[in-house]
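Take a look at this one chain, the form predicted alone, written out in structure tokens.
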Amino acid sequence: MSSVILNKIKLSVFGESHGNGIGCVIDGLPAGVKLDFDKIYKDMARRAPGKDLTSTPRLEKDIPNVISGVLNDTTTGAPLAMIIENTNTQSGDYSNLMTVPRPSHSDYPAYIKYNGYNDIRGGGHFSGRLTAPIVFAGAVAKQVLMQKGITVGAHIKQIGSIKDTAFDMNNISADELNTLASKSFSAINAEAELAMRAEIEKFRLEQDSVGGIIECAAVGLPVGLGGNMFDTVESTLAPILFGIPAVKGVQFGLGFDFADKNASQVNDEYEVKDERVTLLSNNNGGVLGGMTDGAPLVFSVVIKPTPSISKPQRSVNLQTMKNETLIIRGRHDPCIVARAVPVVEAAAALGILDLMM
């Protein structure tokens, strides 16, 4: 099992959600960076679980520790080394689930893989519990990129059959991604959000749960950043995208809408404005031959339904092996998207730190 990603950067998550804590190590920040704990915090607290009907009732403050690599508030150039302490478990709730697994979570193939000795409780280490360290080192990020004159934000695109406002790919300012970086629920339209929490509020009720899109932006970056083949924008923030648990598509601009469409429609063309190459459009989301064009860089993530559900469903019985009906204890997300996008963001900010780097 390999829990470290990116490369001039590198960020180390451990922990399991039931155990003792979870943290990370985050190597080869620069030094000299005056971190303000209280934005650290306020991003810590928007993924935090407990705070109303759209998420699970497990209440954890969520507050790190620094234990290296910050002397006075102001990175020294060691690792960065964070732990949370858990505080909020209820372990005897996952008992069944070693010999049970649950439909479409990591219980089966882990088993498998690990001969049976992994954390089952809360998903041990593939609990989107471990997003909160990644959302810790994001918040670092983004203070390094805010020295850099880059901000990043996201929103949420979509819950159900519900759809906030997109963005305005070519148009989109760093006013606007921190405002929406200071809401719990990200949604640009407010009638949006009241009707997003009304479709998760349906689904609660339901013993379900409902998935979404998460539309997250960058402004400020140069141009040129990244390069081609193996080395691009895209390659450089999919990885670590796709290792935020629940995420199963990513696309940067139109993605999958660019199928259906002619070249003369979507092509991005150029105009001089103000003695600057600008464009007249951003269907390629900021990055053309894997680097930046100058354009907002704009990609969307979608998360699937949260698996843990208190309706029956059907599975099996690893011991014995007989098919069982299986009931799922805990305390458990009706939806996880509110609390996914400053997670979003955190992981874009790492990524595109690794390329500045």
Second form
There are 4 protein chains.
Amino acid sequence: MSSVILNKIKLSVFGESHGNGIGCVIDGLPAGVKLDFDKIYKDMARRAPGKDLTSTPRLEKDIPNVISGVLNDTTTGAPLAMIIENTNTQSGDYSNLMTVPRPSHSDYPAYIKYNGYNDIRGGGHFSGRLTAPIVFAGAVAKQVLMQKGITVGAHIKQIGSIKDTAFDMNNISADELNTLASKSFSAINAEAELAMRAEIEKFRLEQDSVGGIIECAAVGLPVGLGGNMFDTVESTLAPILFGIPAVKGVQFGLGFDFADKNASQVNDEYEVKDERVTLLSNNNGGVLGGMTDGAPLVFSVVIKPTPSISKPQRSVNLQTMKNETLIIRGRHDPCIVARAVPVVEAAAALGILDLMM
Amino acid sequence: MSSVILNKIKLSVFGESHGNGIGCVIDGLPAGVKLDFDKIYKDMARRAPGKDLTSTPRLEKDIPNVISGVLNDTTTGAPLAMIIENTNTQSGDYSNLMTVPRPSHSDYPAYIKYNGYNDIRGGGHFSGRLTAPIVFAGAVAKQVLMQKGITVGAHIKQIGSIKDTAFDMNNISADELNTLASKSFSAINAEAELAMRAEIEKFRLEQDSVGGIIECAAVGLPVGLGGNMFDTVESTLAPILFGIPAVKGVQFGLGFDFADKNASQVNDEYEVKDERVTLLSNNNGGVLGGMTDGAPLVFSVVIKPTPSISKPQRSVNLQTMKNETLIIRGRHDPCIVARAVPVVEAAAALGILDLMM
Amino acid sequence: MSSVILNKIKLSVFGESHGNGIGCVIDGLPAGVKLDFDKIYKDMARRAPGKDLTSTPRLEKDIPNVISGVLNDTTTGAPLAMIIENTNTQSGDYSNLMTVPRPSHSDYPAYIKYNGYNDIRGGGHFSGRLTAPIVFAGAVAKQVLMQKGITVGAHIKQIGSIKDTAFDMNNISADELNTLASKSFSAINAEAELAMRAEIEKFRLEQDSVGGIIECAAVGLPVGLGGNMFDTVESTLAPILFGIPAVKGVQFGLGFDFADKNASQVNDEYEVKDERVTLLSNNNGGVLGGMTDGAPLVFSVVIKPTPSISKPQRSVNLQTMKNETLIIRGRHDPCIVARAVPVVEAAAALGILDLMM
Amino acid sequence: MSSVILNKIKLSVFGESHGNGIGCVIDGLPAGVKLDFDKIYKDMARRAPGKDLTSTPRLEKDIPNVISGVLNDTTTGAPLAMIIENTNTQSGDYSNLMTVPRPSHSDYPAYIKYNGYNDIRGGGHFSGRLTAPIVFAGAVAKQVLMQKGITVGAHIKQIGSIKDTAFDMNNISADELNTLASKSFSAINAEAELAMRAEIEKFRLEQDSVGGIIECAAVGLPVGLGGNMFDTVESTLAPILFGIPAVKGVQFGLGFDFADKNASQVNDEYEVKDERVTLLSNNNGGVLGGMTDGAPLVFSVVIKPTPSISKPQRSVNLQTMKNETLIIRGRHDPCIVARAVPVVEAAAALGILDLMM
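Same protein, different condition: the form predicted alone was shown, now please give the form predicted in complex with a further copy of the same chain.
Zooming out: every chain and molecule, the one shown earlier first.
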């Protein structure tokens, strides 16, 4: 039962959606890294809701307040703690009763696990709002990685039935990733972006929501990062990626498309180019035997459709143990995928930084 | 750089394909669990090569030698160490030179990472042979889980273009899983099995290999296992699953098929049945918010086609830095998927046991 | 390089003496524990400076601000984050130059380790002020333990040449520990307390400081806690105790006094009493083979004299690499031992709670 | 409940005294380190019993069998597994009944903890015999450290009432440590050695046993190793040291002698010497703020008298719950201190290596 992850650096995330605040502690950062806080705020803004019709109109003013670990905008080597105060919380006693769990949310298992004591307001510690500290931490990690020549970026590969142009996995530039990482709706193909936005709008009007896939890449990694059996690139990245709410799958390179391929089609052969070993293709997404192989690291995650929808749903009253129809009021994200892009980048950056330390 | 995994129990795997032996230490097991070693040997036999044409004709006589942690076939609570001696190793000095890395294998990044000092014979520590100790440890874990009423089993969901009947995710019985877990070629549908075997034979004759998908389930889990942000069911299972060679993706429930779904289609609603909360569907694969929700735990992993094929492949000579054509001699698995089934079950059992402790 | 500790619960401590604040995250607490915050504040007050002449007259108004993990004074099971804002910090750029390191402080190795980037104001992250979050976390842990019938308390065993009555190791009551844990100067013997206070005053007048020993005990522990080789009671408690600044030794039971003893003198024999196994003595401090044995857990730590003294000391200028005489201005603790008592209790409570989870 | 320790490298120790074997896995070693196995065997011989009258006449032929991680006497970077087979074990069923626990041994708490299922023959996993794999692993670690210019060595500081010359803590040479580390009875002062041997003989004749103190040092460490709050030199070394059976205390530098000192006596002042910062004394044992300060690392541990003695002792029958007089037959170590010296060195080397990685 832990919200602490990673090995050489340690990320500890805390907070509840409607509590006093949310935040994180990043432990083990190197000293002497100059941080550009504007860049950090920009990543946080990409995740924040209310940017346009594709996301919820709720307004979050998430101002990260750095408590420790930074002096003169430079890391001190001590734990970097950050807190975002929740300004809109109401005081007074709160009747913490969960009666009717929302389908496909954490409500029901959390009720059992915490014996009814967990803070259920807005999802409590399970809220998507808790990804804000992850984005903050990832934005810090990105800047440490930048100093080592490593760039991370991601795009929306698919929303519903609409697909963006996929990464050319063996030919990704830092510039391309930086461009994507500066967008609020990160798509490679402008037409695909329009179609994806239309897809989201369609589900919004239907009071429904839709899922999608995010593809993430990192370039500039040395060869041989990761390694041995369980300390691999995948084993380091997957747990933090699966820590992002709504992520239901993680794959590297071709991933599940390997199932109907044969080796002679998809093996990544080598050639010497400019006196360096290069790969002729990158179906493995830059990871072989759990180690980076010099090609761009490419992985993708699937995001399930936001379970909070306005349509009536069947549920149960946990107090009376009777069936009940649930209607979730309020306005909800018809698609969380665009907002999840910086979260996935952040998780990647944190995992890679841990491997680099 | 670690071959140790898990938290409350700890699994440490050691060995190199052509070294003196391979084995594992399972640390943190409860005392007093009676072990049925025949069952353990059966799981190991399912993984062993040479059973039929679908796998390599190499013969491995893998006799697990338990060193510690078991007395009178019962766990003592001390670390359970097991070793399988490699009987066919040759003595004498060995010229440990890797000249031409096999495409899509660990050879090249391992050469860089270990500076040429890693044991490259048969893949060394990266060999698929190292999954034998995982199967052993998983077979032990299964028996501890059995005492708690938990059953784990898996089947081949897809090989190449051929698909088995998928699990009925909301309706899986312990019997069904036990039946699958006793097969050497674990398929639900007998016709699909024949077609899959034919598919493998086709690629064998072409001196090629083919990938596939394994679907695994566990029933009998309590509600609320796992939890918080990074200590989730997925974050516990994924790293050990990605530690299995050739696994390139892990997904829970619908996984990547969530991408083009809308919430009203796939939300798992609740109803009261026999005075218990039940789910009307199980698209989330038994995990919500990182916790078990009472439905069967269902996940799948993709296995890439075995990269060792007899066809000529382009590679490079790392000594001369010249391009070279590589022909890998010997006989190879045209499809590793059937042999990987008990490994996936083992990883699942170990991860679940860790969550249960 | 980590300020995160423990295994099943995880304590992450952050902050710098003159930064924006200090605090901690306690991850993995059980849900549903009612917290008495007055008791927590009382423990924090015991650690706070300025109570009397035995400590520094600096005034710290340390108001712990709970950010998350508590609702209606009850733990929610989510990470419990707490922050104490530093109210007296000055804004503006700070010339972070360390020129002359204070003898026996962290200054010199920290300068080398962090390459001059660490926050050196007031000792930064190495300041004794960082023990405030440990006391907070320990006070929370004590209340969780109290529910399980476990009580922790400590006293000043020695200051300079003056010794308090030692614990009767085989006969310690929860009441005795609670009484000690409510004192600001925790001594068993009232006369010894007067003598110890006089000893401190003597060194204060000499602008010097003095060391001491703290003896801590816990009662109500089940038999068999801890265990195996490295997950022992001692191996769990020692790292967190050594994380307290100025602690230079940790011993259990007789500790270093075992050196000149023979077994027939100090072996703890057994007898049946009221149909229960009891020990006839407790020279091992309640730990055998790394496990609790049913006798009170008793250990002690030594605290070195506060290195900050007003007397001139020889040091070096790290910029000019010339010898220099250092005079540390301001008023300093002539003895930190009394203030360290609740810190030691806190460390013990946290370690024991981790073993109990 | 774990026999796995350390962070960047991981040491997993397994085995039971009278089981099939004992051994360890060292995970995370760098590749390419040439190992001198003769040196390793010598360290193991120093720990082995039966060398002379100061230890038990039992004969252990402990031949470490390296299973993996070494090729051509050079580390491969894969986990280094080692096993020592127990040749003198008897086959057949064993009635695993513990009736009368030996005072001051792990017997009683282990009986409760493992519910009677632990292997109690010869102490099982709690046997001092399990220190053999620690010595092996430490001997490997020493050779990795040697390549980095770091030397570790220890001596018997005290046995009973007899004291060896203590280390001149600020002036220890690698040669001095190497000399000590080559002795079977590591004393600095030849006369003290004779007196200590006589002291042991006295207790042997009385069928009693005696405790002692071991002082260990390491030179060649860089400044700034360790650090932050809980990842300190002390917090890394202490848990592995407390994992050694019979260790009841760990102290750094003056340790418990700090209690009656004042700062002006014991502060370690600085001066520039040969353009380098040096310390004028080393009362802190080379650690300040949890980090190495450039002076030799010096710590000591206390070893309690071996609890196995031939004299009649009061105990209880755990089956009948009646008091009983216990006479432990067989020949026992009258003093374990000399044999523990290489174990302490090993623990130090492993901890330091972990800090260096």
